[in-house]
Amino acid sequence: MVEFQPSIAIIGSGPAGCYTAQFLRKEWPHAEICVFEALPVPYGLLRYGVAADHQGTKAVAAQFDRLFERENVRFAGNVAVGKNLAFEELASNFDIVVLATGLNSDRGLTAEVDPSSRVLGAGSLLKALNGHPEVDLPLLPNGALTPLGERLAVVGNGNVAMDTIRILSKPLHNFQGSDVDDKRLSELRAERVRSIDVFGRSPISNAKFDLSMLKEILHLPSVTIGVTGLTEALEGCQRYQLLSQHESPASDGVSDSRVRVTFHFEADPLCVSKRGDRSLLTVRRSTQDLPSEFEVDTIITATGFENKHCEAATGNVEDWVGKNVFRTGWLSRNGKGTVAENRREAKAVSQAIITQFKAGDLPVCAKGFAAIEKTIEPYVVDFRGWKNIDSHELATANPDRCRRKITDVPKMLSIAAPSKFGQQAKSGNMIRMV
């Protein structure tokens, strides 16, 4: 007698979703597993969140390719659950549903912010430089990205902050082998970045960035380093030792072509206001009685992520619940965790699913993909369609880039399946991810 194996829908094709598919496929070799993705292209955080110059991390996508090519896992791209397919319809037609949608927005500052000041999210910035189709950054009248300016502030001292600092400090000719969007990078850095002040509430011993991320910045010949908020020498603190070794006096900023990166520890943002054409960040520092003011062109927040529901979004994920519904990845961990940590959680969630299913605690015998196939047929891009896009991006890359990402969804679709989407692309009648 053949053991009954469930039908499984995974919403989100980033690392959390793909790792979950891997673990569940290992347990159930013949189960129907379908991964749904709102964009025509897979891999979410790997493709659009991991910094463009960290190709070693992005390389895990190759094993996810094998998941779809060899393990009989279905990819259903360009299907926005909540828009093209009601969540209730999906959940009622699959025995198991896993939400791996991630978080869609940068978390804002808790300090009071003047709405006329220039404050951007680091996540939005990195997504834009990774070639995401939707850009949530200020634009000039001609459609180009507004330059960040010469003097920047980064609030937060986790790995996302480190990525931001590195990307904005690294010389433009040092992005060999990356998939950075050169046009957007040049637009954002149209004015040479001269200084980046980095603010973290924590003391240096509790800073959230990985040591390896700090070393990447310290080893850039294009930067000089400053530090404030070191109240005492910390024996055994490698962060302290490294920053102390690399700290150098500030120059006048005119003759020095390098970027001055200054780390401010135990510095708590109080408010953001406007002063002329610049933004004014006021912080309370542990070493001073009175607040300090920093006048900059742009403030970049790197304080975490959250989900923001709006009319244009694909649905309020918080309402997607049910006995057969599980969560994994950033969605369940409040935007925290590396790719490796997402893998560990995917394994734990998969084991919980397997245990509940074997105990008879989950409903069985749902119809699976066949029940929703007609609903999504006008939109869906299969894995072959993604590989068409992939081949195009690799073939059209500049000699010193690993790929040139397509940033236009209609163009993606016309390349994925010309016979299906070609005419729609010409008319602009496409479903787009928001």
Second form
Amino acid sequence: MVEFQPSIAIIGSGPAGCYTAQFLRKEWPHAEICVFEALPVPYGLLRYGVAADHQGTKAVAAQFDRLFERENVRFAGNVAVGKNLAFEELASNFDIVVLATGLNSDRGLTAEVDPSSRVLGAGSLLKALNGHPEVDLPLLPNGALTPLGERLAVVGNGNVAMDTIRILSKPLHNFQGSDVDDKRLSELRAERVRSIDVFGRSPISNAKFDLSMLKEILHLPSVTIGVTGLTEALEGCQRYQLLSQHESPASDGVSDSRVRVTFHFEADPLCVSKRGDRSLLTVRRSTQDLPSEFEVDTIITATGFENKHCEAATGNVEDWVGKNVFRTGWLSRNGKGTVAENRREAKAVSQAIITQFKAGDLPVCAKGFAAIEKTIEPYVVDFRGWKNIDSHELATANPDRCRRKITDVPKMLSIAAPSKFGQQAKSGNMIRMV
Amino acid sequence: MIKVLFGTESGNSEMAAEDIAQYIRDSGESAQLVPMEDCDVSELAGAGLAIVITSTYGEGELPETTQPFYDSLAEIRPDLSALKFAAFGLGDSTYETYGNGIDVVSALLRELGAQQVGDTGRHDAAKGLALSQVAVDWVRKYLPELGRLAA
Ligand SMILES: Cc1cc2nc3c(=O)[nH]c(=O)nc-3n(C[C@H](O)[C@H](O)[C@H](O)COP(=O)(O)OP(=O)(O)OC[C@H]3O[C@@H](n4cnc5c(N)ncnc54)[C@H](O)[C@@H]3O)c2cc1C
Ligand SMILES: Cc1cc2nc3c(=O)[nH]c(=O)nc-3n(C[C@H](O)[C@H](O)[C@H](O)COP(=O)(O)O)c2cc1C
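Can I have the other form now, the form predicted together with the partner chain, not the form predicted alone?
Zooming out: every chain and molecule, the one shown earlier first.
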């Protein structure tokens, strides 16, 4: 007798959704598994978060390709659940639903911010540089991205902050082998970046960045380093040893063409106001009685991620609940953790699903994909459609680049399935993702 | 029977192990996939022939499922003089400690008496070459020898 195998819908094709598909497939070789993705292209922040010059990290995509190419997991791209397919319709037609939709926005600052000052999220910035079709950054009247300016502040001390610093201070000719969006990068860096002041609330010993991320910045030929806020000597702490030799803010070398990157530890932003054309960041520092002011062109916040439902055309995932509904990835972990941590959690969530299913705690016998096929038919891009986009992106890469991403959804659609979407697909089917 | 042991953090080593095991089977030998976290190190000597695969994390450290395997080998110190193994490592050459993980594990296996067959294979994620291809090309080179040893 063949064991009954459930029908499974996974919402979101980022690492969390794909790892979950992987573990559930191992348990149930014949179950129907479908991964729904709002964009025509898969893999979430593996494609749009992980920095364009860290291609090695993106290589896990080969595992996920295999799911769709060989292991009979279905990719339903360009289907935003909550917009193109009601959550209720989905949840009533699949035995098991896994929400792996991630988080859509930068968290920003808790400090008081004058709305006319220039503050943007590191997630939005890195998404843009990764060629995301939705750009949530200020534009010039001619449609180009507004240059970030010469003096920048980065708030946050995690790896996303380190990615931001590296990408904004690395020589433009040093992006070989990446798939950075060159046009956007040169627009954002149209004015030569002279300084980046980096603010972290914690002491250096608790700063969240990985040592290897710091070393990468220290090794850039194009930067000089400065440090403030080292309140205690920490023998045996490698980051302390690497940074303490640079104590005191990096010298303001006007003649120096390098970017001066100054790490301020134990520095907490109090407020952001406007001064002339610039933004004024006021910071409380453990080493000083009075708050310090930093006048910069742009403040970039790398303070974590959250879901802003008011901005999502897909409704509020918090309302997506049910006995057969599970959550994983950044959605369940509040935007924390690396790609590999999603694998660990996906394994645990899959185990919980399997246990509940086997105990008879979950409903069974939903109709599965066939029941919703008609609803999504006008939109859906299958895995072959994505492979068409992928081949196109690889084939049109500029010299020294591994890929050139297509940055608008209508063009993606017309390359994915020309006969279905025609050459002039409308851009109405875009949801606000960032 | 060739045991294909893998330790991983983001799953790449598992994929390499699956492809290597599949290639061995397609070539007419038998292969068994063993996640390192499920491996009883006191039975390792009896395996006769193993392919050992691991990635590298942190600053040249072992990935999460290799670490406990390594720790129990180091603690129990089984006599592995009856074990022959081939080694394949995953890493990323943008890190200073490129591919350190497999070297650390191989060194301990040799210290415990195991004999390494062939050169350590390596996949560099920064190079953009497909992992499957690199892994299978590597095992193809050594399979005749491994097959002879397994017989
Ligand atoms: C800038 C940045 C850099 C990073 N760099 C690294 C790194 O170098 N190394 C590392 O290990 N980790 C890195 N990370 C972390 C890593 O990206 C995350 O751990 C991981 O992507 C989280 O996976 P997820 O699947 O939960 O979410 P996501 O990757 O965000 O995937 C969610 C997916 O769900 C889709 N979706 C959302 N709503 C809907 C809907 N209603 N219907 C259908 N689909 C929907 C989205 O389009 C998206 O594709 C980085 C993160 C960021 C932001
Ligand atoms: C946080 C982190 C640290 C890493 N450190 C190293 C390292 O020190 N040396 C190295 O060669 N590779 C390093 N890597 C690269 C991995 O070994 C490589 O991506 C490998 O393919 C992962 O295989 P796995 O999925 O089996 O764990 C690191 C990767 C990450 C995400």
